[in-house]
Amino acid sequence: MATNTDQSETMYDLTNILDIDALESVRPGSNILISGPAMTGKDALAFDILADGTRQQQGAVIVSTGDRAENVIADYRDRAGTDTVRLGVVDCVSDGGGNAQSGDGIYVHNVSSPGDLTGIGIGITKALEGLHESGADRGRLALSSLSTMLTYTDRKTVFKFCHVLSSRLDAAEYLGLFTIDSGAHDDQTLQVIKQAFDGMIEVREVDGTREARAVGLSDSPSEWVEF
């Protein structure tokens, strides 16, 4: 992945959500894979990180492969604790295509299916442009989830999509968060997908407690912390 050594913006601090030293200073343009078994809170963690940015007046983009835009917007407002959000939603579930401006700083782009990676890329680009025009020069993106995309297309195509998208986020100096169900794919698929990312947040559940650690964002994996 391309990196800029002369980033003009300050780093992203994710420690309000996960108290891990490696997440205190994350470079703008970084792509992070959130990986773990089903039902371990991966999507909620990604959205909490986005909502923390919203509370800091940052922009947010959500790519939803499992829920309609209206539900995503309502849930996100609740999570952020405010109706005033600068948000772009790429809806891969609702029928129809093209753009639908929701107003109130919210932009919606409908895509025919989670397998339409070209359409998703276009929607993300338009959302980033809209947020930039609204004054959101910093922000965070969450894509939920790569596992759904992988049921529609092959791992090499999804890897290429992630790699291209990383360049767009790097140019916009946004932070990218992508969730994947580690139990739904073979090891080779996971290894291919991981190569598109700067680092990972691994999640697990132990005796009813959800834990996470950062991998690849520092010299060694962090300790597991509860979230």
The other form holds:
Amino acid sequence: MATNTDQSETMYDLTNILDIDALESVRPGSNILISGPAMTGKDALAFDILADGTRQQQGAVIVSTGDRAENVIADYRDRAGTDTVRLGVVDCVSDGGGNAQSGDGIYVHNVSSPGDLTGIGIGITKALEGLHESGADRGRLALSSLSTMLTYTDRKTVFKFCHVLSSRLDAAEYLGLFTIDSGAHDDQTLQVIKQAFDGMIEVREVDGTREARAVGLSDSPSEWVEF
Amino acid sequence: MAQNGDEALEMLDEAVDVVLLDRMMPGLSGDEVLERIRDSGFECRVAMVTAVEPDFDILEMGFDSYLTKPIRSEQLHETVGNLLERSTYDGLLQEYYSLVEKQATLEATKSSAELAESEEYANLTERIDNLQDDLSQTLGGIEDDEDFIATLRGLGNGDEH
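Starting from the form predicted on its own above, please write out the structure of the form predicted together with its partner chain.
What follows is the whole complex; the chain from before opens it.
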């Protein structure tokens, strides 16, 4: 939850990726839910927002429940357009069997499963620590996806996890992005999970065009924009 | 004060909030006692007393905190105070969740016009806002790594399937 009101802090500007006024000046410590049906580019959008931060020398942390660290790192380098990235990856897939190693600004932590909240917490802590030591005082974290976590853990636990992680990211002045497949859960679950976030980016696909809008980050939902 | 692990387990009941557990003891080891405490279902916080400064791994093993010898009284008070505050945080977070769930149920079953007129909904919203403030002020809003990890570990207990 973004509760810091210090005026001197630098806001996150996401308009390079999504041209929406409400995303021009996002307060550090904000946590945003990226919600939409399957195959509408939610993860790509989250990673693009991270890569944009990397191009501004910010740190990046990816918590991956679906892709092994080596793939996450390769994809991320492509996306950022450079090999010199400062990236922490919490890999919930490989269970220690992955090939990806820490080094050169990359911090990899393996977790036994997407339901291992303690392991994910330790991975994030180590990543933040490593990135901080490498000089990245601010940055962006993406967790992909809450939908997978919800298949391992119940709604109550995932909600609490999001809240506690939000508080930690707020203290670190990071920006958090969490993806959820809106078609995979009932309305009440989505409504509950939404409450753990400061705002939401909704994503949809209309006639082959991907669109997004910001909800809850300004007085009324933004217009849909293409991305 | 228990002289060994067996004695500690005998003394354990719901009234115990915090356990300080030496890792090296005659008889049952600290790790074994911890495991039995967790199996017992009593929701107490356990700090390990150790001669060597441990890593985060200690939290992964299921301890909530640690104290390194020699223990100073100031350090002891700080650790116990922090562990009690974590219990407060967990309680607030649980309450916060149940209110958010109630709010979501109302939102799913009533129209926005009905919600605007519902006193129950207005009360809920206010209580949720207040709890959000309380949570952000407890444990310094989870600024500390140890608070963060231990709180997450607490969430997994009994809730994972």
